[in-house]
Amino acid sequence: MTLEHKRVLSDADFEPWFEKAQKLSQLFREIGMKYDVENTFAYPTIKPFKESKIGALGIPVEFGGPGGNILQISKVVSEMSRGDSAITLAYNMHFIMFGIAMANMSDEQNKYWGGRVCGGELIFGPFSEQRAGFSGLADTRAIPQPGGGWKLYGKKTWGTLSEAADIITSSATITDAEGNLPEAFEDRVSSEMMYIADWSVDEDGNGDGVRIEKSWNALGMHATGTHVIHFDGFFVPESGYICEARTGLFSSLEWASLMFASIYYGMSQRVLEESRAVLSKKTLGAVFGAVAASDVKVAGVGHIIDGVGDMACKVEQNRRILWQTCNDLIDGYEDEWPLELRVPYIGLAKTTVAANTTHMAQKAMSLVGGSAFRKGTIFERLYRDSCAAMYQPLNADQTYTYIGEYLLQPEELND
């Protein structure tokens, strides 16, 4: 099945859930330093976002939730991101599965599984192949066992929220009994699965059959504890196969481009307003150089009025692609693109709202001065943040390409 983008919660209704975006963001600020420091999940956050049932929010109300549409979702989202990105993003897992899952699963599955995540349980997916990322088939194989189901062996990597998360929806290969994966390519697409089945591991991170490799140690977003997942036996029921990975996953993939861009638009405004917190106030005192006066307050000098002008002009950017896009696809606008151009189209958001938001992370190191550049400062870290987004899917070269290779195409030159 596929689930439409609808407008069913109102304003009004929406409003108490942003509160609770607006609290649990407060809590991300807090401790959102520390964590990155230690380069180790934020646990302390696990208990309040279980127990605000915001994970909740997306959930149709045919299958338990409050229907929240996917614009009210990107709003959570980026509230959220204001206070502390990289634990956002981790939590950001769970509205992209979801997302993902719901809009291939059957009736059946949309009712247990949406049930589960009304009481507060998280998704969590880690799809991420070592040699080709996100779009790489899958290498972990599927052995079909004789009593049904399948056993899981390999690995992914980018398993974010594996330590928070009560559920996974991830791919792999169908193979045959002897473990061997499809020799043609066509019958290995075809028998790449998205499934969901019960997630549960130790402090440890031990399982039955699977295993959480604390592998973490990248140049920012330290606090998604994101690591490498190994399989050895994992057991997916039958009743987990949600449909052929390649087609549900890109007929869906909104959820991962629109979340991915809430993220940086949250980051771009947490950017400006700490901008402007340090260089209203900022003064130099006497200087001769590229500005030479007797005493200077930052705020009067030109290219710092233009840079903070450019940071300001570009959130608001961010603001109106994202929430357009989201409005877009709630109205049905999609219609009008070519479907080869779905997926790029809708991840111009992403693209354009990531890339707006680094260059504003770089200008603010600049204007701010090189006490900017200290190890610690909210500086450093956002800018060390912003990196991580030219990894994320879609990302610019993928959405040229996508573009690119159909505008080419003889057939489309000739119409």
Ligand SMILES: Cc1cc2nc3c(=O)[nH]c(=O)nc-3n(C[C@H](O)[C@H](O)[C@H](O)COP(=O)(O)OP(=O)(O)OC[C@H]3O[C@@H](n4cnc5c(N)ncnc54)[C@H](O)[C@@H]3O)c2cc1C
Second form
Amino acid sequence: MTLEHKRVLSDADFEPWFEKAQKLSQLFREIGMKYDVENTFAYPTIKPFKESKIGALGIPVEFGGPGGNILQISKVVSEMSRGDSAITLAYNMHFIMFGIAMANMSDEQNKYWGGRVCGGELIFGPFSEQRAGFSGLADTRAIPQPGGGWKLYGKKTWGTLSEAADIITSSATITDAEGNLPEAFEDRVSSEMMYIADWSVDEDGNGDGVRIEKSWNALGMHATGTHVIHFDGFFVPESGYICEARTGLFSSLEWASLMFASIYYGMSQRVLEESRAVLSKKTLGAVFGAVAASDVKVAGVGHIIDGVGDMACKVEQNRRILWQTCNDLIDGYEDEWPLELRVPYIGLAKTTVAANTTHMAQKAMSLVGGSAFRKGTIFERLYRDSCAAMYQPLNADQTYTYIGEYLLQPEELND
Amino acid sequence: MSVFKDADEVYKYIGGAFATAVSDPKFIEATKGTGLVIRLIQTDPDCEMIIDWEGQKVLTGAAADGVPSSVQLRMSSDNSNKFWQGKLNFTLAMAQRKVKLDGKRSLALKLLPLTPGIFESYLATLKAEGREDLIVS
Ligand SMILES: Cc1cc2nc3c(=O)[nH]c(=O)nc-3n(C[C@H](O)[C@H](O)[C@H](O)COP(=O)(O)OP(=O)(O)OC[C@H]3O[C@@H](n4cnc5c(N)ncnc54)[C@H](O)[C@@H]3O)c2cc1C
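Pass me the form predicted in complex with the named molecule as well; I've looked at the form predicted alone already.
Full complex below, order starting with the chain above.
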């Protein structure tokens, strides 16, 4: 089935869900700095997040949820990200994976797994592997078992939210009984499955046939706890098969690109907020530089006024492209796009928001001045965290490739 | 060298399978009110068909010229033979530009749930015509 984008939850009924997001956002804001420094997942957020049941916002009414749509989910993600983008990026994996899984699961699967999400459970989705990130066909092997189902062997290198999740959705390539991957490329594509299964690990990250290697150490997004996941005989029952992975991912990739766009839109709001807070008050006093005067406030300096104005424009551009793209899906405007360009056109929201936000985070460093460069300031953290925007799918380079190829393609088919 | 001798063979087997499908009550019910009219364009051998689900008719060759359609599907005749048996990975074929699909997405999606039934119809046509050689294993 495909999950239709529609308007079900009224603005009034959405309000309490947004209030939950505001509360969580406040909590994330209070503790975000601590977990950035400690470089670990923000464990105290797990209980309040699960208890809020906000993870169920998008579950359709027929499967027991309130039926929030992609725009409403985008709004709660951005609101939480305004509090702390790294902590929210972790929980964002849940919204992404629930969307992708629900768009591809059978009604029976949706009823079962949707019910669990309504109860507060969380999903994570480690798809990317070492060799070629998200676009690499899974080297993780799913070996068929005599009694049905598969045992998984391999490694996923980007496992955000693994320490808080109760459910895993991921990809693996179905092999023969001896564990050999299909040789022909087409068979390999067809044998790559998306699956869903129970996820249970102890405090040290050890579970049945699975292990979290707690090795996250990166430039930014410290509090995401994006660890390496090792599969060594992890069992997935036949009932956990969702679909052929690439078909499923590409038909519902909006859940990844628009949710990531929501993260960076929230981050851009925070960059503007923090920049205003500093730049509206900062006084330079007596200076001799581009301006030479006895008592200079930065709020009166031309390039700073323009810089803040530019930031505010970028925040508004972010909101427009993100919300309009969500509405394009909900209102069916996507019908006007060439079919092949659906994925990159949706991706444009993410690449535009990402470019605006990374630009803003860097600009804030320069407008605020050298103090922003010191460890522990919000600006250097936003700057580091914003760099992650380059990586999540679709990235800008591949978006341009898709569109350029379409525009330049010859009339003949590629046989 | 295509698996089909000429366009007439394509019309007989693929067109024949669609002719059966469009008048099948389960397809009539499933396509009611959809406005789904597919233009199927094949190369090697070159041929063109209109599959009008609501009008319950299949037009081939010159009869299909200029007839309006809501979804256009273009592929080689060999890939079409595979596709209508459920043996072509459509996502991959699209990504590699071996298949071109044009039209409104909301309409193209209406084709999806029909495909298992069309596969059955095509395989049954090939078997009934004694053309097991066209069946992809
Ligand atoms: C903070 C953070 C959290 C993340 N969490 C998750 C997670 O929970 N789950 C998950 O699955 N992933 C996650 N990712 C991974 C993210 O999706 C990867 O960065 C992504 O998969 C790209 O892979 P890569 O960075 O290894 O680059 P590669 O894929 O190795 O790319 C290298 C270069 O090749 C290009 N390239 C790659 N493939 C193609 C192609 N098919 N065609 C043309 N060019 C190509 C790229 O554009 C790039 O220039 C996370 C990333 C970050 C930063």
